[in-house]
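For reference, the chain that follows is the form predicted alone, supplied as structure tokens.
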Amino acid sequence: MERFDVIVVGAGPAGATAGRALAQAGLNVLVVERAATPGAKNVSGGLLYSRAVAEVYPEFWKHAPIERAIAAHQIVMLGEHTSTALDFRSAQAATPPFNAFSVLRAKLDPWLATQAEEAGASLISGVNVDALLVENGRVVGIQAGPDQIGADVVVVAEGTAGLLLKQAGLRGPHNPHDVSLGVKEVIALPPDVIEERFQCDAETGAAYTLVGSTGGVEGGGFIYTNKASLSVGVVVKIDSLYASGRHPHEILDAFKAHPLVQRLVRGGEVVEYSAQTVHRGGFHLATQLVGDGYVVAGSAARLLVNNVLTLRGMDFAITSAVEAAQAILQARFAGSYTAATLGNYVERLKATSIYQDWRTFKDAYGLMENPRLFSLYPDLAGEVLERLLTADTKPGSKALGALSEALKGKASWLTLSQDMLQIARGMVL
């Protein structure tokens, strides 16, 4: 049986980074990717937050295939016919390493994989890992078709599904309540149209986080500007989608039909459509990260920060890969790869700032359980502002009066107060 020091399953940000770090340390590393090329099966939006990534790939924005530096963030509530937005713009917001970059994973992942190969890792693509090899409760390698390949330790960076861990009896099945579905289109538009429409220049762009206009299904939408396209999509809870009886493409079509979104994507050509399940990644859903002969990194470990305003996964994946690699090197020095010797990975990860952010915003997860956030409040915000900004022949009212009128028959003041407290606990207090 062919053998390596380390086998990495998956060549996404976590897998490629782990492979690079371990190869740089002199280990014999094999990275196995099931897609024909890294990134070909990924559905990420996506935004790459640069501070944590720059610690691993210094000044990566000068070399990596990034799209635009995000200089503007809009948080938007979509009512049936209205939109209410918080528009944040800053010169520093577009300056690395303080900013986020829009990226297309079909371009970024091959670049990351190349960094691993240049460090000395071996990469094979288009190969599906069918199972983890387990002997006496210890992972000892992988099964890929007829081939068995051994390793001292396996890095599981296979993505959200975590099928290998479940097949090996190392993780239970997903609870549908904790899983969302992401549906995305890449819509081609000329760069000058994007720059005029989103008020940016040739290097900068904008990111929109949108709540509402998902047919009452719990979830939200996003729009990210790329160099010559937009990444447009929705992420909705699986159980809420099932209860609605609607198809995923219907939710996306309804989202795109909203007047604001329709204006932003007008004239574009859909050049890519994709859908994929996404684990919601709440802090309380943290999974087992180590075992005898294996570690888990990236989205396979459910490492996702969602505070409603931002969704961070790629930088968390890269950070987790670095800490996993360091733990493997420490275990190698100790001469064994047991759960105990690899356990330093967990302690190292807990010491990172991004893990602290994950814990800080743990209560934001509960906001996604509140259906009023996705239907009532976007309409309510639009109705209140419409009352305040529209001149009428009838006497007007102050904001509190306008809110009271808009609330009639929809929600009580008690419900509103409880929801505001929940929002404060999740995002403010």
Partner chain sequence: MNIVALVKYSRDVTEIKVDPATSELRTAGVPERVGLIDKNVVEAAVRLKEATGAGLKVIALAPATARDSFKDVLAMGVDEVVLIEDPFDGEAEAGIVVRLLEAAIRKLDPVDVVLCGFASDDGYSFQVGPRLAERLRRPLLAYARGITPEGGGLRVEQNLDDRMQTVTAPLPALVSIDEEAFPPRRTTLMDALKAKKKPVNVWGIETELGLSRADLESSARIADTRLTGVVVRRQQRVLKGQDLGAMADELIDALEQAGVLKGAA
Contents of the next structure:
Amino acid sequence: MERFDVIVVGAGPAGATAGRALAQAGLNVLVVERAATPGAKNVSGGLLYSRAVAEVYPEFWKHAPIERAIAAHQIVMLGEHTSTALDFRSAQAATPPFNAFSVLRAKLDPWLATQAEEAGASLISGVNVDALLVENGRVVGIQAGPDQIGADVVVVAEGTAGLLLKQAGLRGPHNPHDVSLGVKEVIALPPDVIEERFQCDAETGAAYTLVGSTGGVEGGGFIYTNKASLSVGVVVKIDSLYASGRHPHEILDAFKAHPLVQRLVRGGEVVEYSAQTVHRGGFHLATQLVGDGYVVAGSAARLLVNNVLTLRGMDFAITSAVEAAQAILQARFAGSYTAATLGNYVERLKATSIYQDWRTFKDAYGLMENPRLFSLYPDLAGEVLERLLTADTKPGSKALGALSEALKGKASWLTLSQDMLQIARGMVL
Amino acid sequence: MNIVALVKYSRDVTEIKVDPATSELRTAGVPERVGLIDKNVVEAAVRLKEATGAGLKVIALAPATARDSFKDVLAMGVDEVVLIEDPFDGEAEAGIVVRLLEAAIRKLDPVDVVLCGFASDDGYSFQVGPRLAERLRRPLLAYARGITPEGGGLRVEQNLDDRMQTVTAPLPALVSIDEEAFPPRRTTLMDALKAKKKPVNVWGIETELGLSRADLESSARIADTRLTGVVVRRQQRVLKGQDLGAMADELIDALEQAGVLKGAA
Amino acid sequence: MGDKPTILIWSEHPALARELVGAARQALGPGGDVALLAPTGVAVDIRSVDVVFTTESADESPEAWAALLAAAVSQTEPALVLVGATKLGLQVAPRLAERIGAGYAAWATGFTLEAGTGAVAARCSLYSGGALAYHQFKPGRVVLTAAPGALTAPADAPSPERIARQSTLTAEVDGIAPTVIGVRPKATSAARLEEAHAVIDIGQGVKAEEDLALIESVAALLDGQLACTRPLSSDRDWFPEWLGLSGKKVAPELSLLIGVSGAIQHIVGVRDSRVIAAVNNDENAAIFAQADVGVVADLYAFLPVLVERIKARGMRPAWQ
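Complement to the form predicted alone: the form predicted in complex with the partner chain:
In what comes next, the whole complex appears, and the chain from above leads the way.
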């Protein structure tokens, strides 16, 4: 049987980074990717938070195929015919070390994979790994079609679905409640149109996080500016989607039809459509990260920080891959690849700042369980402002009065204050 | 025995869109790849290699940056890829391409069998095989659906317009593969690993082929080519998700309005 | 070449040769000559031809035809050689171009020949019909191929009666042609697809040959002829002919496409239909962008209902 020191399954950000780190240390590494080219089958919203990534790929913005530095964040509540926004702009985010970049996976992933290859890893694309080879509860290699290939340790970086782990009996099925479906379109627009509509320049761009207008299905939308396209999508809870009986693309179409969104995307041509299940990123969903002969990295390990306003998967994947690789090197030094020796990965990961962020925002998960966040409050915000800003013939009222009027029959003051407290706990306090 | 398979690296024409307002072709960002027809050529060549124990090289005209695009072809069983670095960015007319291919084949001599597609995915003009046969002065066994080594030569089953025809020819010879013949095999992880060790050699037209760009350009017979897209002007009305009877009635109504159907007099 | 340009024509199909002669005559006007290399063993009654070459050779290989055409070229010195784009013609024409150093382009849908200079420009179908290429050739001889129906001359174009000079050509094929050791004719279709008012065009969505009965019941109601995509002909052998770039092209009142995915190579064959309707179970099938009206449904469930509704409503084809 052909053997490698390490086999990495998946050449996304986690797999490519693990492959690179291990090859740099002189190990004989095989990275297997199922898509014909890395990134071809990968879907993510498209924001790469840069701080953690720059620690692994110093000044990557000078070399990697990034789209725009995100210097403006809009947080928008979409009512049926209103929108209420918070517009945050930062000149600092437009200069090194930046905060986040918009990226297109079809470009970024091949670049990351090339870094691994240049470090000496063998990358094979277009091959599906059918199973993990397990002997006496220990992962000893992979099966791909007719071929079995052995390794001291397998890095499972297969992405969200986690099929190999499930199939090998190393993980139970996930609860549909913990999974969302993301549907996304890439909409081509000329750079000057994007820069005008999003008030940015040639190098910078904007990210919109939008809540509401997902047809009562719990979830939210996003719009990110690329160089010559927009990434536009909605992420909705799968159980809520099933209950609604609606098609995912209908939700996206309705979202795109909202006047605010429509103005931003109009005239563009849809050049790509994709759908992908994503974990909702709850801290309590953390899974077993190591076992005898394997480690799990990236979204296969359900590592995703979701605090409603930001969704961080790619930088978490890269960070986890580096820590996994370090743990493998330590285990190699010890000459054994058991759950115990590889367990150092978990300790290392817990010490990272992104892991701590994950724990910090653990209450955000419960916040996203609250249906009023998606259906009631976006309209409420619009209604209150409408009452305050509209000059009509009736006597006006102050904000609290307007809110009181708008709340009538929809929610009690008690509910409102409980929800505010929940929002505060999830995101502020 | 030595086999050469000619493989075209070209745009994926199914990805080329037409601007409905101006009829302009949008070719920017259209991916380039080894053609689908050319994968069949490689399959035919690998089968012949397996039947004869011959050596098998691929010749392709492509930018040097396309080296990685030939991994699949190597994994299928090709020994080596000769990549002629295209000085014309894929825009050269076929007459020039044929001269480049001819020079590369002659440099690899002795070559007993040259295989190519009946046409390319993009140009689809059926000309490289016959023109090469003229230049190399070798028999062309065109539109092959079956290739068998026989008595030091080849027997080929040809799919012609009005007949299937069996022909033989001594070597050296050219064979063009018929449409949809020889569907390519699936490759395995081990195939791909072996392919990593196989060479993709980049040849310059001046350095390796001894041709001059100026001479090639002067052999062009087309002075200028302008492209426009063909815009589909159909109503594109789609009926879906309804009761079958309702959709049948709507289809009948549409055909009646279009004057294709009429009601009982 | 002189100032009276000549166009030389050859196709092994008399009907296609006649079409090319018509197009050549129209392009030349009364001033130029049309020369024809006549198909073997076929009496060609073409009145608007100035020179006719016949051959007594029984060799119908592409090598032999290329040699004959090269001989005809040296006798007539044409500015342009027009060859029918059949599988044989598409072997012969590029060989000829290479041999005589001429410019070459395939799938012409139109051309111009300047009387004074002999300069040739051609409009050619490209990307399987998705685009048109306008080629301006450098001064010198040009070879073009054209598919049946691609170069249409008006039927009532005046065709002054010419008295053709006739001569017999012979040409030597040197020893590089393959040897034919067996021939199996293909069945030809009795159906006159080109004359049908309605064409019922089926693709790989139709799974089994038994299912043709269902398709035929639709065809009978619509007075349609059955046709198919290439795989159904070449791989499954259900029909001798197919529609598409490499097959036949039709332009009926109605083309009803059943289980056809909509690959452009096929659509070229039905694109000139007056009305295109399609049934396919894949909502994302490319065919829906090429049709006037499309139905997203399983054909096995939908067609019986369609037949029932057409009967119940007493509908019949408009031309009946």
